[in-house]
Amino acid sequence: MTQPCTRQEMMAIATGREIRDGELAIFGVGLSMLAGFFAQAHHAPGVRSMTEGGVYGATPVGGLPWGIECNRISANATSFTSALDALGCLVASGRCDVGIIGAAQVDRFGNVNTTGIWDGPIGETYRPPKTRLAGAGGANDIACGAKRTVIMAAHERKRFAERVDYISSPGYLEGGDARSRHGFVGGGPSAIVTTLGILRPDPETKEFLLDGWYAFSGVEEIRANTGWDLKVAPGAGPIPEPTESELAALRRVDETGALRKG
């Protein structure tokens, strides 16, 4: 019988379901990297995988890798360049499809806060967090680059702000055209992944909004872990649930079980 999916696996294939076969894909570390491997060993196998390091065409070997640049990774890769060419070149003149990126702190036009934790505005002079995070890495160049960014991020309401304490990587920044106005090479976020549900962006304002909620979870829990009133999309509905396949592919991928938690 088969083990339980966990809400982390669970944002990890529905993650995973966003990234189409042949794409340039860039992945960070972590649930970001498993969802995108993921995708590599069930429906994406021609996937073209790199990370911020410049580790491109690989395949993880003995589990998920630790890092960007881990010998799990680099066991087996095409080649190694270096991020002044995965980010510098390849993300910022647009080439790169998809990115994934992780975030501690959202907001409703999908503005992402990996710097810190603030105890009030910050205003027009920057002041030390009261909480410091570990940093937008090359998130940043992703966010401003990538075609399209997948967001992923655990669904709790302090994560989930009506705007985020400070902008470590770029989303639809105050809405509408913004993007564009300030003359971004990427698309912006086409969804944000969580451990309760999935949101995508009104096609207009580019407010987030519900687009569908996993088995375990629902309309009225996601809406009371959001810090925005959140709306839900028309035609939103119920994530299909991941299949024998699914889960046993992404297994094999983290065959340490390093994320696998409840």
Second form
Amino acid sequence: MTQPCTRQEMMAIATGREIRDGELAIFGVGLSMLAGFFAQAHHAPGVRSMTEGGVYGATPVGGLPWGIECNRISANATSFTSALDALGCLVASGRCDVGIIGAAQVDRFGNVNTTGIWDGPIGETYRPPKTRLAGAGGANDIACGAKRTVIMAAHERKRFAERVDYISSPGYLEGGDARSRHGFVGGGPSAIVTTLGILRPDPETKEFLLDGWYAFSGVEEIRANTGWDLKVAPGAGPIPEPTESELAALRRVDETGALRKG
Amino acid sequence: MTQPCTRQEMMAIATGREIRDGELAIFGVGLSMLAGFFAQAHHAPGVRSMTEGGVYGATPVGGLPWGIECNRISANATSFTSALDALGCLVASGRCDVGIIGAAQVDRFGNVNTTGIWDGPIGETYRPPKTRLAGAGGANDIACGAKRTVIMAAHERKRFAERVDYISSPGYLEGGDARSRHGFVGGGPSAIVTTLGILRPDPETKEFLLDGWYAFSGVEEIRANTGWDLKVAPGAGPIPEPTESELAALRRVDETGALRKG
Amino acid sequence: MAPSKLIPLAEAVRRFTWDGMQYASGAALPIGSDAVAFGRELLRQGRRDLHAVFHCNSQQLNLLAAVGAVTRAECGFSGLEVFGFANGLRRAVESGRLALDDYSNLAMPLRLLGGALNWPFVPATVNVGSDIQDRSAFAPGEHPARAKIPTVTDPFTGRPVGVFSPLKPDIAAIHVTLADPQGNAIMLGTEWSRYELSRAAKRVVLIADAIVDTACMRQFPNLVRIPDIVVEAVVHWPFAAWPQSSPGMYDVDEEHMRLMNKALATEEGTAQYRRDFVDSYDDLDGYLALIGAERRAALAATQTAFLLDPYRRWILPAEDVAALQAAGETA
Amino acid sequence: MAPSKLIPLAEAVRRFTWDGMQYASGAALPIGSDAVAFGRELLRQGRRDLHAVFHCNSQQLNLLAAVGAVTRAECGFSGLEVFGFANGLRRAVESGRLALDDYSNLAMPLRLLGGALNWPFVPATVNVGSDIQDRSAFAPGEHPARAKIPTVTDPFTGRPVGVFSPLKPDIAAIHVTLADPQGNAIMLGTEWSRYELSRAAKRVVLIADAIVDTACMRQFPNLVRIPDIVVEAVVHWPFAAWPQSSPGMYDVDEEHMRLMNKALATEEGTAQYRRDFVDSYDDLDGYLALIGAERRAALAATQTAFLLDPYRRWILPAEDVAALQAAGETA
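Could the form predicted together with the partner chain be given as well, to go with the form predicted on its own?
So here's everything in the complex, that chain up top.
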């Protein structure tokens, strides 16, 4: 009897579905790597993946890598270069098709905060955060340069904010064509995949709208867990449940069960 | 019976004497490499040399290298990197102590032309040269970045011009502190070593003055072979003849006798 | 042959570091190659008021920050990847004791490249338009922070372009897999930004897991991305990145990673960690004993061990290294 | 496992090149690694009006220029090192048939790096203040040439700083020592600017002296500075750099270097050279026969041969390469 699919697993599968075969893709550590390698194991065998450290051609062995230089991802690479190469020559250059990034906070326009939580607006003076987080890492570079990004986040009201405390990685900024002010070569986030569903940007305003929900969630639950007045996109609907082959592929990749603990 | 020292050999020895032990040095191909490795073989065993291709820790084997990727200089290197590394991180950065460059034409202020010979001034329109030469190569980068440069040139009137047809590698430009306009980190040429003697810049005007002559040359011959009114520096005098150990060291380096053909 | 640059770790810290210096390390990932042992020695010698330039935080910066030895830091990433937030660094930032200026993981190597090339600035196509550009912990009163990533006009298109300030740290302690006694180094695994750092820093000290004969470098010159001419000194310190990993050499010590980060979450835990794992050994043998023979064997049984195979025959035995080190110390 | 990208040389030229393209090669030194054989094939297929981006001139550019196939070129160095001036290129420039825009040997990799990073411009601390900045063969009527290396104001110091334009060639034919069928490549000897070029070019074709199994790349991933993801196609062509050298593989062919450059000094000699050494072979076997077995053996007896030793066991036999190539051709 198969263990039932967890919310984290559903999020990983839904994220993996965003990756198309043959794409040049960059995965961060943790959930985003699991989602990416699930896609490769399932429907995108020709995905060309890299880490932001410049590890190419590798697939994780022995479980979820602890980090992007972890020996679990360095054991079978075909090339090791550098951060400047991966994040610069391949991502910030505009060559990378898709990047998956995480978010501690994400807002109406897909801006991501992974830097810190302040109690209210920071104000004019840059004061210490109440809770310091991990910083931008490579996500800012991916958010600026990748043709599209997929944001993964646990769907909680405090994380889905009207406005993030700090923009670590730009989404659509104030919406509309605000990105064009900065000349970003990348297209911005194409989806926010969460533990409850999927949000996608309105083509004009770039406000994120609810596009789909899982079998175990629904519009009301999602709206209740979103810190802005989340609109439902025309054409929104239920997201297909994981197939057996999807779940099997994901669990082969997630051999240490990182996604089944949560 | 030792073969007598040729003019080319004297120039190489005089150039080599400009290199001090322990310095970080960059040598071009041909005569400048012979001069540099002569210095290393003779009085500067701790010279840390590189080529502009990023070949480190190597000494030529089997004769004068045909080029800076020649197997004769690649056979015993401790590191191979790149042009950007050698000419950029180590030379243009200002780290390199001394570079040796050649010149088809050199002028009163140590500006070097290796690009082309025009029949008279080029004029406002950049027209093709009468004789196209080899271009700047790494010499421009060395001339801009090395703490000091040593210029090697056959001493002929047509080569020692009042003003070079084209500045491929900047010396002191129009003299004085003209270099400071461009923010060069390097100090400029400290000597022009020729087949007839050595010229050094006046500390203030940066005009090159005759500083020394060889046993086989003299002030009049040198002035006659210089295209500007060459002044003699206070303190100028004869340059010590090669010692037996210098000549022996040079000939060990120049094992194919490149300098004895000319 | 150039003289050996091998010196003991304590001697390297004595010679090349001082209070208030701009100190770069962690030129690898939060759980990967980093000269963590160098940071422990900095604390043993009481260095303080450091300005840390770490491409990414690592357990080294986490420890230095927890102890209060760092007052300013610049980072692209300040977590510990799957091991979570870096508790020591986090406490220091939240309390206001440490001013942390944020960049991204591309911005940091670009700034180091700019330092390496002695550029006045580095074009920025990332970090612009976010609070990374608008907020500076080094100029907290300015909003937007005008001097952090200012703008120039691209003369080719007339468009505004952000530019980064280059970095030239006073000293870099760089972890490498293999070094020869002259300072030629081979890194296995991603370079991350160790190449750029080795050229940007005013002085470079290598911390190598193993010392090899120079013949190894002559066989693999294309692997020698850090040549001796940019290196001041070489320290031989097996398991120098512990509890982090060194591809080809050893895995991450998951248990100690968690123990360490948990300890650094409090003042008391930090003091205890310092007693147990910083001030508790006298020399390399004592350090290795602290990790323990059994644990070292387990960590060295890494799936990446095959990466080291081509170079094993050139690894110098401990007695040869000791002899060279004695020579280097008096040099 | 990704499918093989091995295709025949003629097919690579047919698929990836066109008249008028911006063509980069010679991403090595005038006498070293360069895809000279690719240039011969360009001529065999009659390509013309090329805009050549060669970090340095090589015998390839010398030949292409001599024949009149190049109308614009950008170079850091246009000679042949100890072999003297490049007679074919020189004739083309002196006659005005070819506009050659001069840069330096650092400027070219910086401009390629700028292209690789998709920068709007690259800071220039060299080439400024010389006629390289003031004269442009692409804008001959402008003196000084304002658009070639224009100036911006450094916002950190207020000083003027020159900036280079980035390069993004349409295609790069890059010579490498070893490639696997997927396009992972190892270069022995200096990279020169092949790394930067492999990221700057819109499309990359590798010309490899030998094909190795991917297991070689997994053993030496730090040597794989060009990973398959930036490569369109792989061509197997032993002695691809001939008469130039390939460290680890073969020495420079001094006699042919001189013969070739002498021939390219005149129209007649160029026509003769083309008949004898460009249009005279039907395939790789014919090309190798042209060099001659004895000469190939002599050139392969290089003092650098030991550099290849660690990788020899993975070199694929000719029949395996042929089979993979047949598969790649129909892919």
